[in-house]
Amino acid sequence: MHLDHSHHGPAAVGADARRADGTRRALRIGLGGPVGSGKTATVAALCRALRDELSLAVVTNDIYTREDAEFLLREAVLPPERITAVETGACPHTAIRDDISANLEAVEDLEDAVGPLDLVLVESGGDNLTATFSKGLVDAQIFVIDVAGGDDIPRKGGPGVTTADLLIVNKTDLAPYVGSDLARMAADAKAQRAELPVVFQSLRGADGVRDVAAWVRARLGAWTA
């Protein structure tokens, strides 16, 4: 275990789009966002939605623990050998943007161990609105915020909100209880992101992760075309 942007069209290609043997590597999608926004729950829901049609694996990041990986293991969203953890030991930015070597090693080891893979989800540790992934690590980025954090978050912006390939506004079922105005959040997100997509999501609802899973399928289709 390791210490351990285009609006449409193909995902951005990282520095190593093909493996050493010349085969195309898995599409890598990063998920970032503040602590408690629902990143791990979204990863779990995506695994359940996609595991019967895709070969996928997950890399989680925590500062000092393997808490997120252990949650996914307890939930049995994938076989244990398809989930690995990176313990960053520092600010999450370090491992997803500045020194990505531990995450790259984790991704490559998963492909070697259980590949070939279609998709690898790389979950950042909880961070603030400035969290972004290196394009050398992931091909597309999802940023997750939640309504309980305040309906002014989209208006505040920050690179995570404004530049992520997909913005998820999570826990919409809580809006009436925390005084968040979903229409206001949608308008502010539109103003910050122009044509970049936004999904409003409640994992407790019947639709759950449907729209995000559809977005992932579209990115994978472009990646393999």
Ligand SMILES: Nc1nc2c(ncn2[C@@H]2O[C@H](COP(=O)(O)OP(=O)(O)O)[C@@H](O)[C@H]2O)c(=O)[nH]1
Contents of the next structure:
Amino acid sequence: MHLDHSHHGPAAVGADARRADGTRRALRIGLGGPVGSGKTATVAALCRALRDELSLAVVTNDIYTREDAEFLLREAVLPPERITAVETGACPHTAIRDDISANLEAVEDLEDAVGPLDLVLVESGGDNLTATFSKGLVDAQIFVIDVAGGDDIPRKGGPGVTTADLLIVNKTDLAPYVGSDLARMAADAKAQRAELPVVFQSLRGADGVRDVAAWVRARLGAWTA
Amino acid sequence: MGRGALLVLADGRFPAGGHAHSGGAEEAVRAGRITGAADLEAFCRGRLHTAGLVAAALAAAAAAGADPAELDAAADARTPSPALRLAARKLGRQLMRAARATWPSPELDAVARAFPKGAHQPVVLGLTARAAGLGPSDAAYCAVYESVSGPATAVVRLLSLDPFEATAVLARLAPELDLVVDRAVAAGTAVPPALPAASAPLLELGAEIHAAWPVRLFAS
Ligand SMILES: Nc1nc2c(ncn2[C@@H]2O[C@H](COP(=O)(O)OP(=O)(O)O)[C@@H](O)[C@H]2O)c(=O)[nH]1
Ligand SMILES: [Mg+2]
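With the form predicted alone done, generate the form predicted together with this ligand in the same format.
The next block holds the full complex; its first chain is the one shown before.
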């Protein structure tokens, strides 16, 4: 992964695994998925679960400037200097995929200001099923859908559902009320994703974000190995 | 290198952060100064002959090899609004990243080191053109085109303006782009550079108002 050219001045390329001073940069994980599926709630829960063991920061990409960042600030999941909102010009998917410069800048500024960091979570403001993160921005991506958005989403697929490193099917507590068939969603997801992992979660339940936090720890283990 | 490299650099999809900026159009739309294609044309024309001319002269001077630090100070002096200075440096930093990845050059590395938080975007644009083997006039063309294409693209999103109408506005401005480039190149390549100081007070004021909004779609 590491390019062996020498590092004079700031790294030129976003995917570069090392920072200008030669130290390894933080693992960057993107969270995408439809509006309201629970991305910000998952980020908040991950921060609460991991903040005592890891040095964390969050970058949000909102359609309107700062709503997700302000939610995270209100909930006090991290100190304010560890949360940055990127302005996306009404187009979050451009900022996470086609032109990632503002996000890379935000990540680097966080590492400079509060680093060293172990993990940066990058949330994309809800877009549509086609939004995915550039590999130049994140090392792994999570796609979050929920049971209330219709239990046919895993069957319909789309790049997020089929290729994300982790698929979260959120709000399983609501399944009985919205008539979603979890077994069918699991079978459809399996058909679309083969061996890629899927987590069914309810942030209202006792286990909360536990399985996703375990997945993040495993990714971090692989990153720092 | 020539026209091919120019098209790469001038492409609106060149990944240097510009898509998140409206060039003042978001504030002008909210204030009721842009409501359709005719207003957009007037707005772009004003921007072209003020901010566009200054940016193009800076870019031409940088492409011709003038001292980047002096040009950066000159850009600061020509940008009264703190919000616009900040936006120009952010965009300069983002362009620097894209430029170093696309046209690696020791000169770009040196300026990146000297300005870790970014130099003014037009200065970096001129240096990028240089690294791409392009000349002062090419750099000036990129600057003037950006000065009008940014607001036009933003207004398509902000007003759901017909994209054909927005593009026709740009086409009607094209002959004026040529004229402004000529002036900018003459000024920027003079020794020492005779940089213009045309300013648009309403753009500067608008940028300050826009920066104070709690909710906005564009970064500037
Ligand atoms: N019932 C239930 N509600 C949830 C769950 N996760 C998130 N929510 C709620 O769903 C709404 C949207 O969540 P949010 O995280 O803002 O969605 P985002 O747009 O994807 O960031 C909020 O009101 C959350 O409290 C869950 O597991 N169960
Ligand atoms: Mg959110």
